[in-house]
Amino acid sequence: MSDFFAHGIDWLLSSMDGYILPLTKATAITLSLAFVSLIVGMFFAFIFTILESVPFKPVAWLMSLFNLTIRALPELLIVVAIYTGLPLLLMALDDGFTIPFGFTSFTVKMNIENTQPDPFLCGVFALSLLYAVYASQTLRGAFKAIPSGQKQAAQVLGLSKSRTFFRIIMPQMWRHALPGLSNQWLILLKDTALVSAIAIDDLMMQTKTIVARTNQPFLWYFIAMLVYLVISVLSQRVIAHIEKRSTKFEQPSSANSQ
């Protein structure tokens, strides 16, 4: 049985000698591309949750209608609508339009001397875009879930709204919305996979690249199925630390001495 493993070992190696490091940047593309969609993304949610929170009611039933049609298109078609559409927009801001205002209008024009974004950041865009919309409701719910009674009792004390906020609301926020910002973290990473069609050459692009060379499509996958289950695992370790340490006061004085 030893000797079938170490077969399988070696010929394992033979296989991947050559492209062990044109995947490996790839699956550093594919942190760097999880990674900063998740801090734009988390910056959006905290701003699509306002929104959709305020007192004015179209702007939160415009908000809200913004993020059920997101969520409601695949992911696929907004990250290529948005690979295909920003060149359109930029096209046109390059050209100029005029918005009528009344009785009067004004000119909208820029100078883009290039029209074509790069993709990594159309695939940020998408991304974030994603993200925020489906941890906005997240945070919706977590803010939700904290008693109004802390804020009165903030507005007794004479806390200002943004004292109250940001020293009171927001760690508890945090602690409830944990949870679930963590599998969504989970989803950005697979969904990662989705900027392949947009040529940014990521783990799930290299891997076809690969294939189509090397005409071994199982085995490349599954090196690639094998790459996204160990970061998925990391971060699993990494999420229930943070969690760990976010409700350690909440913990038994007896669980915190073991």
Second form
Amino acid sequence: MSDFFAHGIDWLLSSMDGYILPLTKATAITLSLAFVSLIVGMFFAFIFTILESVPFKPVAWLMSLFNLTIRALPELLIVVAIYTGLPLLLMALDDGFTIPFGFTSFTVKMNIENTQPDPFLCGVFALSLLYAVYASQTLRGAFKAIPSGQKQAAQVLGLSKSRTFFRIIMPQMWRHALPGLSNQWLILLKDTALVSAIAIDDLMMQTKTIVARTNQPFLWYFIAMLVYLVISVLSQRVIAHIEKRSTKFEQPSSANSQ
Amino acid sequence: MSDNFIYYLKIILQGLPDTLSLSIAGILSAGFLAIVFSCLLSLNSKFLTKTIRGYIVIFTGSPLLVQLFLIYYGPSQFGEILSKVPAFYEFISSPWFCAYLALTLNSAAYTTQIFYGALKAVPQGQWQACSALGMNKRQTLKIVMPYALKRALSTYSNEVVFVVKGTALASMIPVMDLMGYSNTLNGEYYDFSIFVVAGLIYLLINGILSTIMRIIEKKALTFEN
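With the form predicted on its own already on screen, would you show the form predicted together with its partner chain?
Then the entire complex follows, led off by the chain already shown.
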């Protein structure tokens, strides 16, 4: 029996030989894509949340409509459409199609370099957009979960509006937002596999390349699955730890009532 | 412009049957599997619970795309053995079936989480009332399950939309669904409005599905308020 196992491990190692390094690199790309998208996505999410709670109703409605639309579209469609659409948009801008926006100068600078943006950037853009539409819902819920008494108390103490938000409201928001946000992080992690459709050399793409070379699809896709699984399970561990810390100060009675 | 639109629409709509059949078949079988798994989980058998928990971790912890590729491309590694049973090999290597299998297994894992969560959220009194009446496990589940499923409906409707969105991945193993035709068109014409057309169709499908789910939910919970 042990002989059989030793044989199996030998076979596995010999077939892994030379592919571990590219696979590790690809995993690093997948992870960096996910992390960058998370950070950019959080930024977008805050903007979306603010736009959705603007007192001027048409803006809020448009934002809700946008959210609903993105959430109803397949992720793959969004990734591919952004990859196709951005160059077309840049080309249109390059042809002298300028709208007097505040950030036109930024776009003009990009189309001077080339009209085909880096696939990685497209991937980050698409993934962070997907993350942001879901995360903004969570943030909105968390914002509403803070009793208005907190805001009033801050007002009574004479704190400015921004100070109230950053020092009083936001620290309390995290506790409510964390479960939702971490769930969306796990979804984001899995959605990164989609960017292999737009020529980013991520874990999925690298696995495809290796499969084409070795002709062992089952082994390699299984290994890719395991890598994703390990990343997911590890992040779940880390998230559980963070959640425990962020709810440490709660009374046990309120921790029990789910 | 509008001519192009109609031309694209005509071609992309050829993929509608595959998208719809995958979605409906996937949703129904995943729902059925999830009910079975939730019942098995509630039996509290150590072995069954561990197996199903493992299955859920694997299928919710890895991307649907990897599962799809593993199911579609994986068996060809054992082609020599499988080619001895050509009928079976042909059957499991048909793209539609692989997409269906991957979607079902993936969605069933998520749906089991939803259904079992709802089952556990049923007030203890319900279980106790059943056991007070001398019901066995099967009879109890028959009473409690519909009660739990009704409460799971609002979360479940999200999962239904996720299945429809997931069918788009089938275009990456050659299933010619809405996304598949859009990609082909895009390769030919390189036009953004192709994706606008495809997006509108997906929006329509998901809009209709969500409405249906909301009606079902309303009907199911009608006596509650």
